[in-house]
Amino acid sequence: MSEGKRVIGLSSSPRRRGNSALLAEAILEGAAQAGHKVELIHLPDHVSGLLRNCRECRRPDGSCSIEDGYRALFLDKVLAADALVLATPIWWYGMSAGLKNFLDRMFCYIALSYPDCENVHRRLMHKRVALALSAEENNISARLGIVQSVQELSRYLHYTMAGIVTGIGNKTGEIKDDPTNPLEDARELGRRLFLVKETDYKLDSVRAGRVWGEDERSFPTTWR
């Protein structure tokens, strides 16, 4: 890349050194190796309040009245990022409550009742996103609910889904023992974060007669 992009990792596990957090760190490590600016955010440090009814709790000036660190995190860091790394353990076959709450709280700033919503819309769209999951079991279907949710989020916000990496483990840091080496896969995903070409052909799409062209910097989405 001609210049470094900004990549923010959002780790939602309450365990600061949990397995999904290690995957996020590895993705960011790879992105840093590719020359990008990276930062890992531990969501529980910033987000504590749940989404409420904006019609009742929004201040007269249109600002959100929930007193925690979400506003600064979202407006100053997330909107400024070129790519987001969403990291979560698989809990009850869905994403963690911390990550879901982070996504829910975006509504406060994209709603038309927020005075600067148009600027938020513009800055929130057209990013790249990578998903880091940790799970105790290697059941593929256990991941699908989260994958579907993030895919729909990506569709709605015009995001490029760069890839998904899953590490198997339970105890803190146990994915380091996963023989499939998900941490290295995560680093490679980070290195390719802005090189991935996402394809979603329709019947009437204009497509070449071959998959692999001369552009060696174009990679398929990672799904493991």
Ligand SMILES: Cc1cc2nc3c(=O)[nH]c(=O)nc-3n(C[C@H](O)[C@H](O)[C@H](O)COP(=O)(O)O)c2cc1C
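Note that the rigid core is defined as the largest set of C-alphas that superpose within 1.5 Å between two forms. The structure displayed is predicted, hence computed values, not measured ones. Residue numbers count along the first chain shown, from 1. First, how it differs from the form predicted in complex with the named molecule.
- With the core held fixed, residue 17 shows a CA shift below 2 Å between these two forms.
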Contents of the next structure:
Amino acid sequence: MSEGKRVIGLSSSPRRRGNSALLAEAILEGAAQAGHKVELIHLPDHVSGLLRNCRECRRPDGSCSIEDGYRALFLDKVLAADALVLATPIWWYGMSAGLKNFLDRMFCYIALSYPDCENVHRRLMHKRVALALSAEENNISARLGIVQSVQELSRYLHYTMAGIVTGIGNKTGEIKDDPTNPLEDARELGRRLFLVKETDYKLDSVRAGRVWGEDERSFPTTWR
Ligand SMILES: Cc1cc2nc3c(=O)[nH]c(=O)nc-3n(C[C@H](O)[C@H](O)[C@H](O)COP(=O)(O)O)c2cc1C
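Would you generate the structure of this protein in the form predicted in complex with the named molecule, following the form predicted alone above?
Starting with the chain above, the whole complex follows.
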């Protein structure tokens, strides 16, 4: 059923073993414990070019002319994944430029001018997404911009937001000292990645009166 899914972590901080990367690693660790195939990608190793104007830089055969590892990463790994773990430090109350650019660059492949765009559309939709955030500041309002952005992306792509975990720290690896233990929450989120049931009820949604009990898989979204 939910076993043996493919989970890919996209770590966007330039710090290879930084706080957000540790959170992504912990989510993947939990997902692996639940029997899923996991891989952590350090985005700066694969993506260096910014999105440009596709009308000017697309090659005559329709391919993207930006020469870095994005094409292989996106077409071979991201599209094949059942769940994406997006990891970012909070930078100026938004996501890192690296993660934003990764999302922007999807445009090269979903635009109608990309010959295989229909296949890309089909394979890009209906995934699960988890968000791993690290920040110096602990106020909830500092995170809302990123959460809102990923929530809208999820709505657009028919993704299920499985959870959000935030660790507080500033120096490299400092979230290990966060006394609220976000790394353990991240592992738990990873274990439940495919079990979380998103509610988003409407007035006429068919549902049981009580939340807990009958459906063992009806876990709430992590939000810390
Ligand atoms: C350019 C830049 C902007 C930042 N902006 C914020 C911010 O708006 N709010 C905040 O809480 N922390 C901010 N920080 C601190 C980082 O979010 C924090 O150090 C985080 O743990 C780094 O994660 P990493 O190790 O994964 O890179 C900023 C850091 C940098 C380098």
